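Shown next as structure tokens: one chain only, the form predicted on its own.
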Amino acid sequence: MRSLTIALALFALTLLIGVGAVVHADGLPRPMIVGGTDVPDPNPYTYQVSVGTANSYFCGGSLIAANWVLSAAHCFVDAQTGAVTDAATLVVRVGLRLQSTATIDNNRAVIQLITHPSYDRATSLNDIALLQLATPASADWVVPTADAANDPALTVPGTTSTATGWGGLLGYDPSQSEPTGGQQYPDILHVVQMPIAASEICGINATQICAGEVAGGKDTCQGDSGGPLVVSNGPGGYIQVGVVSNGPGCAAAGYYGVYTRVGSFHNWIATVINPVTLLPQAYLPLVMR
């Protein structure tokens, strides 16, 4: 699990960052970008959104349609009770590079939150969620998502993947709950590139992806949960293959970040976003001969 809470003084346009990572009820810290860099200006990762409440940021997400955000279920499900966050309390902020520049124009209310019905808090399987926005963002900011057909070619081990987020900057060993001396969180969106690793190396489920360097040093970490893992689509753009889910420590040697495999959930996403409306059936009169 890789989420945290960061207080935002939005009207003062000042980012108030806590001394250390805020820990969820299960006692586990949540992810951040480690070993990355500031995103350039103008921001090429316009699909990245900030998810929180009126005064906080705790997870990332991605625009997969003008009015739909893809994120992680664990961001919204209490680790102990399984209670789901009230959608009315959530705020999605779009079009941001710096959290401190957020204004009312960046805010989007959430009218519907749907976590995967088979999300398992104990194993982190099916760690995926969708948020419907009350007001759409720019359609130009949307990132396409992988499906079951193109996923295998997009996620071949060794493929360079890209993760973005406002999570912590310092890596730490799985035996720790945070870096020695506390974690550091950026105001500016960060980006890191990592190779996708073979599933058997990470010991993950077929509906998951892992990525990172065997020597460590690059990873997502606390605060990056729900954010996108993308790969090149060839013509210079990106396609989303993963959602930041969990991982032992952050950027430690011999460990990898774990991501929900988007292609495995393509049909579920499509069903939620474009529900099939059943038309009334027409019954023809029975003609007796």
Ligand code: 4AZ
Contents of the next structure:
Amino acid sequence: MRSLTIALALFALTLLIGVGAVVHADGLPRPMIVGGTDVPDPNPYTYQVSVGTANSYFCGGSLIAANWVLSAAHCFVDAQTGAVTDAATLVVRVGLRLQSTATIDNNRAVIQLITHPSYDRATSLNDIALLQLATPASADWVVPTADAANDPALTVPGTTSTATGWGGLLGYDPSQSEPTGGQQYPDILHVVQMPIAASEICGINATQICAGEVAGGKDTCQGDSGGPLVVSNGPGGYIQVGVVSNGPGCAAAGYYGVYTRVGSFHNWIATVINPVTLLPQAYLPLVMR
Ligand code: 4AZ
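Instead of the form predicted on its own shown above, give the structure for the form predicted together with 4-(aminomethyl)benzoic acid, please.
The next block holds the full complex; its first chain is the one shown before.
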């Protein structure tokens, strides 16, 4: 009887902790990513990585090959000076669900950081970067990426898109630089689903995507940058269509999150990851008669 009571208490506790909204000291539930939920265990978003330094994280990314991570250029380029982060200072964490359970096994050193050569700090255009890992992650964790051919059908306005990250949980208005009382960051990876919005509504460039609810409440936010925006790719699968880039405030009504359109950069990604090896040319002797 007692063991059943304990088992029930543990079950109730698991429900409280494991399901969606975290109840805070003031007794009020708070939204997550903004407006999302904790990812389940096991984590279905195996492609999600955390990008940071030895003891912190500041951005997300995705495994697009066992040893290549797709992320955002603005994660690595100083907004004032344009200086690019030294790849040697970076640590990518793979196979992570809880930041607090990260061990040395999750860590990957970065041997190459390539920010897009046309990344523009003023306009946020071409906000995309690639990181080559010193040791590969599991090939099973990789997410396929959109290309120029399939991108239009995958990103039709109204399509449900999914974003994941350990970024800020609290939305705020574009007139603010952060939520009143400060931002809160989760230990558990969060996920949110939002419709892709029409480009004309957001006033974005053709190489960007915007997503979110017109009423607000669901969005990516600071710390989610560089992370993936995916859409369904048949049963159980995903395909990455966006990289978290920027947006006015977070989850405010009438505003949308802005994502780098992955399909627009497929050729750049392909050339960086798989450079064409130029074979030495063989010339036939010119025979004069
Ligand atoms: C950022 O600064 C950022 N609401 C990321 C996403 C969004 C806004 C800002 C989208 O990293």
